[in-house]
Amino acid sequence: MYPQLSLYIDGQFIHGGGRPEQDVLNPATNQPMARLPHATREDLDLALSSAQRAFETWRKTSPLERGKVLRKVAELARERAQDIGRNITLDQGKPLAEAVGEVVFCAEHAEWHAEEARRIYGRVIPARQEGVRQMVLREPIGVCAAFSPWNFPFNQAIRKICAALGAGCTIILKGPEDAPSAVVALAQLFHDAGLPAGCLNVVWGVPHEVSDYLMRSPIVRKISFTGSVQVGKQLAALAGSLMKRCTMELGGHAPVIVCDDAQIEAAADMLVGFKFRNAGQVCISPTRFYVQEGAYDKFVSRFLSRLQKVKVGDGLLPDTRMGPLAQARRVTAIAGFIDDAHQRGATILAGGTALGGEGNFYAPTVIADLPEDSRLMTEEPFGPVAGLVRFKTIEEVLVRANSLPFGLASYAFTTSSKNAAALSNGLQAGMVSINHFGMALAETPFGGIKDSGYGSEGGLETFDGYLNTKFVTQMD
């Protein structure tokens, strides 16, 4: 059964009351599943204020406990995986084997910061004068609010939760409100971890009402915000009218180039795999593909007869590859992008259409012969459809792909050395991969440029945005 949902602060799981409550849908049947209550503004202030308490203990406690309550969390969350994966799959859509490693893959990012947490060094500066001591202290920053999206809502909360918790801070999430039962599944792995009451707190309600109260809140000094680069640039500015530190990872519009001299036979087999791979509802999904003239013809067969085997269907099915998208406003989306390629004399090579039934089926979709300055080509889809078109030269392809604003996520395909360097010097990306999907690792940075956002989560740079650098210089 779906689980019962709640608010979850200052260490107590919150329902009913008579707050406000919206339905939680099943993207495959359209049907409601689960109410989900919303935080009253009394409700925010307790968070608040809960979280300010409690960062007042957890900040000096040693980077070793915080550790053994990460590792407790990254323990349970893969004996508990299959059925907070099943829960997933019911409020988000993505077939049941992706929810189930999403869960387990997300285990490695609270080791990886249990680790870290370890590793917050200061430093000593040699001093110009006799007697004099120089130092950097890396302390936390405090109260941090967070806000998580819905396409992997394990995985974007809790790397959020375990870079404010491992630096010594306390944290106010807001998940997505229609994909909550993994954040409500994510405070309780907490709290059943031993985590102190008050250092993670979890609330649902209004999205832009909830933020703006949050961020506003003088208790409140860091913001971590992942979604859309409309929505981020909102945060942005009011976080930075408050001077208030942020972490954005915004959307993205990857570009995948293609040589001549690739494995063009294995490039189509990873792609058509990673396009799809939850309904194209990922940021880092690779949706402009640039494909040299001499290998365009070959590649296209091959990503056609692979597409093929991607069957749609409810994703508790044990042969679905590919499950609905999350909400019935995504077809309507995905459909604008089908008509203005119609429009601009495109061809479609396969889907196009949405499906029949109740639930949120689109056809995963290939269409080439874009014009560069169609929506497809330009704005970031989010969704199961791919644009193909040829290029000539490297030195043309690296302009086409950069013409955007956009800089998360960036791939190439090629054997030639020479390709490789310059694909991965001249694309304007905050991550590049070549030749494989290398990315979201627990032990890498995560992170864009440009429209796309600043600051990372994951690798070394984990903890950057959670900690304050204060210099202390002193005489004997």
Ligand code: NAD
Second form
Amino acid sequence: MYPQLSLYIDGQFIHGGGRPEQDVLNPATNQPMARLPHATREDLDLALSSAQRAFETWRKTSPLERGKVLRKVAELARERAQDIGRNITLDQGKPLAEAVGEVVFCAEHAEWHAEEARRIYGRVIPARQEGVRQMVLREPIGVCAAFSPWNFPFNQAIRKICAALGAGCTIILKGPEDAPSAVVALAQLFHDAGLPAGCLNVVWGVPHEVSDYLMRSPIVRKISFTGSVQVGKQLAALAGSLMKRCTMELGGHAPVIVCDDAQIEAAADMLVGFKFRNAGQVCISPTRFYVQEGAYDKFVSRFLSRLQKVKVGDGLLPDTRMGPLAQARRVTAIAGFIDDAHQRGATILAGGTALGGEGNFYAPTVIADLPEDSRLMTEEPFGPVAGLVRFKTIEEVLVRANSLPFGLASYAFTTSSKNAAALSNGLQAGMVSINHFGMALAETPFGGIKDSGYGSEGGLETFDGYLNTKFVTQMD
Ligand code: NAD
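Alongside the form predicted on its own that was just displayed, please also present the structure of the form predicted together with ligand NAD.
Below is the entire complex, every chain and molecule, led by the chain shown above.
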């Protein structure tokens, strides 16, 4: 069932051919399903030269023509969503409906970039002198190197590819070796949509070796990375030393503030769905739950009762609501957070254990009475764990919510417009969602501040990181 995996370089799908390879495991069973070929130095050099050559033509291809390829990708993605989704479930673990939904939803990203590419405007600045024309032009930055993660393997990759290609850049993408099928499927989609050879290249390997090699090449002018803060800082430091542009979409530790005046039960129901989506392996996952004292008991009781409906199992089974964690190392990581909570006297209200068996299954976990300096309240868990604490006033909770170096997503639930304004103004985050979950749409900017990174994906801002600004002044 699972597809054959390949590199995609200069318009060719390249299989093993004696290259180093690694196993790709099914996280529901930990059984190997396929071998993933790693790029050799020669492959990386070919990807670089091919992307450079393709850039000279692609940059001059009209936005309308570039948009046609992106629209075709959207159409093909919808057609193939079932197959691509099934393979995402097999290598990443999320329930089939989530995996198929990811692909269908992402077709919109391709369409959005096709539409916005036609609106990459410059401007004319009135001159001080007759006969002078002053223009601001926006030009594609060049060859991009992008590194996308395993939690939303289709979503994170297609956003980077569409932003680069829509802007007129070419791109070399290293996808997640843990969950590679979606990126190979993407290469096939772009290939079949008629993208010229070299505009998109897909490579695999040892992550730091590949990123180091590509980033140091003078051909590469821009880096885009989604992943952990730790790796992001390393790559940003290297990019800085090489004076290359970056978009960094890094980890978060999203606070959720539930006020006394919120619609408590509706908030709890929504939050269970959102917290345990993709087994909590989501950079915008709600993780630190601050619940106001008057609402606390009602919220906790409803949250726990709703949690009963989160059935854990193999993502291919129809009644599964939460699949396995994507790798065995995530189970170990989550166990570390739980041990720390235990040692600090916190109360485990639900879960708190791995579920045994062959796969990386972990029980949806809820922990209360956490000290503010516990690991769960200070480090990104990236798993199916919610930490619940109480707060008294809006002023106090804002200080606590803003106390960490992260600044990606944040959430609040309240029926008071005064609270909503105070929270949306006061939360230090790239994104604030009040009374619902409304992030990551194609037309809205996605990105963080502080340690969560810089630059936006999606929205009107999506091409900013892929364009140079050139000022031209001309006298008759
Ligand atoms: P990790 O830090 O080892 O890797 C995170 C991602 O970065 C992986 O996809 C990996 O292949 C890639 N990577 C690692 N080193 C790299 C390098 N030098 N150059 C290029 N790419 C590199 O952690 P992990 O165990 O894979 O994932 C767990 C942590 O990663 C989580 O705690 C979470 O913070 C973070 N993460 C964040 C996102 C996100 O959407 N922001 C996605 C996946 C993982």
